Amino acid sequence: MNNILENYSKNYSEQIKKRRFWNIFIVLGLFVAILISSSIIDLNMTRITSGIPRLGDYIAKILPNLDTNLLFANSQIEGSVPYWYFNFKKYIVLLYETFNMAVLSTLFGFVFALLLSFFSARNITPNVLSFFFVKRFLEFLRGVPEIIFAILFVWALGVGPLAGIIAMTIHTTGALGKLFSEVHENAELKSCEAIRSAGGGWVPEMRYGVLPQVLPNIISYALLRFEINIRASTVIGFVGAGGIGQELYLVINFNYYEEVSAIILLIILTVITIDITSGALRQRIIKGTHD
């Protein structure tokens, strides 16, 4: 019994030493990696400490000059909310345009991604060649940022939401294609075998054997991507791809400080509203699959 306890104590102390050694090694490795990264990105604490106050100055400039006694006065009186949002109708139209950009790009990307995902899932693809080429194609689509595609299409098609919709559709196809193919690879294929034994082809197998299983997860991922596209449609507006982001870029360039804060606040409220709504829908879908 004593020998067993001695051996256990010896093994335990050896494991502690090994764990301690690896912990020290990992910490030192992280420290070295941070030092190397700092030199590459030219991390300068002097620039950071001098830049933070300037950030505070800019935030102070974009804050609206509201007067509590005049909050609900008409749009001609400075210090009121209507004066701050004198361009409110224009902003709402641009927000609606941004929302439509996100909806259309998500919808088109969803359709294309769903079609391609059946070819990029290893367990259900018709052949190895289709798997390889479609997989690489989806990697290319999601590997290039939306803003790069937006710049290309703005140059080709001109300024406007069409360039933004195409750019986000391309990236959405690549991102959702990857997620959908991973969902397909986790699907049970017994129903596909039954369809095949009854004389059904590959398309009926996908339509009736795989799709009903994965549809809740696919819808959940599509809603999540819609949230992402709302934010992306704001960013790509900076390169002329339409929406509220394009207007935000203009007011920032012309130093219209109060308009900057007015637009940012509207964007934040819109994103929060959509995130909450979309999140609730996704939770209901996920909950429905487990009931």
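Residue numbers count along the first chain shown, from 1. As the structure is a prediction and not an experimental result, all values here were calculated from the model. Only the largest set of C-alpha atoms that superpose within 1.5 Å between the two forms is called the rigid core. What changes on going to the form predicted in complex with the partner chain:
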Second form
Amino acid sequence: MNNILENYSKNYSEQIKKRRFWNIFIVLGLFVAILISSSIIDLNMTRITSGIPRLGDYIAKILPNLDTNLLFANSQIEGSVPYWYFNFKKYIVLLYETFNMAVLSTLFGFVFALLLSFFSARNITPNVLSFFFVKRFLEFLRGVPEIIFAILFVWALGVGPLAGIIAMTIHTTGALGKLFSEVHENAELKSCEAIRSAGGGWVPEMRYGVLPQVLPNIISYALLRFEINIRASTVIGFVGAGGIGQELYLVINFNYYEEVSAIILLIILTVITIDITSGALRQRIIKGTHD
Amino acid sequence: MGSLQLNSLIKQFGKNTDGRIAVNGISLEVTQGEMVGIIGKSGAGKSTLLRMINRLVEPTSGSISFDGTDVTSLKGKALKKWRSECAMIFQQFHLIDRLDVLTNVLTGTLGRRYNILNLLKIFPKEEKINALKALHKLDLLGKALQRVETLSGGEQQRVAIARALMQKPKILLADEPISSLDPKNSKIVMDDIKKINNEEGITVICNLHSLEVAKQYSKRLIGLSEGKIVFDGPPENLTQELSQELYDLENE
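Show the other one: the form predicted in complex with the partner chain, since we just had the form predicted alone.
First the chain shown before, then all remaining chains and molecules of the complex.
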């Protein structure tokens, strides 16, 4: 007995030693990697210390000059909030456009991704060939950044939200398709077997055996994607794909400093509101209080 | 009429040399309306045998025929039709937990309709009425609109039986139907299976791990050991020695 214990503790301390060696090795390796990469990207302290204040300069420039006595005066008076947000109506219309871009692209992407995901899940795919090709196809769709697709479609279809919607739909299809097929791969296939044993084909198996149990997870992922798309749709406007981003790009380029802060503040508020709402909704769906 | 014949059925899992032979040359005949109990320890090949009859598992060699039709060669629509004619119930019920009882029962009819209707969850009115009748027969009408996951194990297995009835089957294959149930529910479920056998003349082939239950419910028992038939006859003919072997091994 003593012998066994002794052996065991010896083995144990040997393992610890081995692990410690590897840990040190990995940390040193990471350190060297950081040194090499920082020399490549020309990272040095003087550049950072001289650069940081300039960041403050820009922020100071875009902040509005608000006069506390005149905050709620009309839009003709400098220093008031209405003066700062003289373009409020336009922003709201553009924000609404951005919101719609996110909604539509999430919706379309959701439908395409759901259809394709049944082919790209290893455990339920109807055949190996479709599994391979659909999986590669989805990889391509999400591998190309949406901004690249947006540039392509702006060039092809002209400036406007349509290009942005198509670009985001493509990326959403790829991203959700992967997540959905992973959800399917964790599905319990007992009811599929029962449906097959009753003479039901692949389509009823998917519809009744798989879909009901994966639905809560799938909707939760779709909502998460919607949150991501709201943020993406603001940035994608920079290349002319519509929405508030297009306006933001414009005011940045024309150095309409106060408008930059006005728009950014609106975007942040919108994103936070939607994140909170959709986050709460997702929690409810996961907990199963809703179907 | 309605006779099911198995001819030297073999099922081997895995490659030739190191493969495990689950069913090793089984031949038997079951006539329409019989209630057959299959007994044997776990791993004896009971479940594989049943799944082969339904074609959930493909036999390595041998053949199955029903009324002179070779079942083993069926494909596509004909295979689906055969599957719906020999309904199956499972040890763990294999229901769709998140859907209501009625829809679960209606899934027994999925093979009969266009997929576009199936996708949209559209069931004909007469099928719905039939499903409600089946639930009534199993004393579950009151639960028709409840989610399956809210039901007890015994109730779930009876929902599975109702689903099987919707297939208008000629054969009912029951794979350890009472293994995950308590004694009281086991009796209800077995009584229901027996009732279906008696009243509708549906052939029942039932895998059971309990010899007692098997003796009680079927006039013909088939004992399996290592994929081979070691007994086939009425329960009275089962010798003490043989039942000891089949039964004791199960208790290991």
